[in-house]
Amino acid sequence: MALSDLYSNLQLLLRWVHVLAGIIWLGHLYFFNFVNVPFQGTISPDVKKVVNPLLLTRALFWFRWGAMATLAAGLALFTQIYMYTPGMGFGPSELFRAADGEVTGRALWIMLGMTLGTFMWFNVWFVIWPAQQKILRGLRDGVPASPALPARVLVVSRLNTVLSGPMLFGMLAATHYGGFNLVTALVAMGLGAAALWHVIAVAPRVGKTL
């Protein structure tokens, strides 16, 4: 039997939007780093002038708005779960603060994930997107952008990719792990970052032997 209360149904809707938008955002982030960057090194400047304005304009649209929708739905979901109690109103819920007044492990994990996710969102909207606009405008107008711009985009995009591992761990650990301490968090962040860094290093070689 389906749940009929507004609180539960709204939470399900927000979770669905958050996850769907996150897939769109991170899917494009991984596409850029694992597929597009190695590909760009194999094509000539003349091909880039034709391909990139069409390809990247579309990809960057879904990339940046996926990030925005992920953040918006995530903040709404955090407010509903951790800063609201049905029948009591707004304020830290029992999932955020335990009876002894301590912030719960679940809340600490989710706030770690939120902090990393918000930093990544900021990079998308205020570093990567403005720089890509200048790069694409230069391709369109035949006036190459400063070489520093692609380098900056690559560094920040790689940083976001590496941070996505720890960010996802924090998001999942909130409900599937619970217990929190500094050592566990540092190990999780290190393993997540190392895994994504390894994939970045392997990506240029993928396909060469096919």
Second form
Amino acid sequence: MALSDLYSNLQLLLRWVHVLAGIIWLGHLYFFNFVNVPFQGTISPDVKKVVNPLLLTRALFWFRWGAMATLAAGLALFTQIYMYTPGMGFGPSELFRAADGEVTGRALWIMLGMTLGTFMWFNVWFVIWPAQQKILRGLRDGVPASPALPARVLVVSRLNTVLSGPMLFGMLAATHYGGFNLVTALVAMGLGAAALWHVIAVAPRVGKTL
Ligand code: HEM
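What's the form predicted together with protoporphyrin IX containing FE (HEM) like, now that we've got the form predicted alone?
Up next: the whole complex, starting with the chain shown before.
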């Protein structure tokens, strides 16, 4: 690839930022669900008061900004790949719409992944983070937040964890699978969700001792 090929070099850079940020985001999501939720069940309220504001404030910082950077780089990638053609400008590219006018399989896969990813991003910024702020402020000030808040965070965080499975199938199938068909899409959704659901279920039982 020539260094002067700005289009390709920019795309590689955006892909790298996108996947790196996605790892930061999902890494923290999995830490919360596989490690922290079982851990919280084993410590006393006094320990929570000391540990949680210090630990979770930092973890939530990387979590929410990882989500934001993933979305931003993902949307930039989508624009560059599917809504821009070098030398012709902006508008659906041939990777989005084939010569026969049909939306391509690659575009359908990525739009499936993007829909799930954007929904997860929304949950991070507009459900989980506002509720966690209230919970942590309550711990810090000694005024417990409404018990509905931890329950809401848990449900939505688990939902995001389960959705991350099918979401990643969408991200990967776009470039590594080819044509879109309903059966494969449904299998990918079911398999992806079931795998993550299973990990959530076994997480409290594993890794407790050396
Ligand atoms: C938040 C919403 C997201 C949007 C809008 C988005 C968008 C995109 C786009 C447009 C592509 C390029 C597809 C192509 O080349 O045809 C892509 C690829 C990819 N995305 Fe996302 N994505 C999102 C979330 C995530 C997350 C959370 C991860 C987790 C790590 C992720 C991992 C990947 C991977 C691994 C690829 C494939 C890279 C490659 O094969 O070169 N994405 N994404």
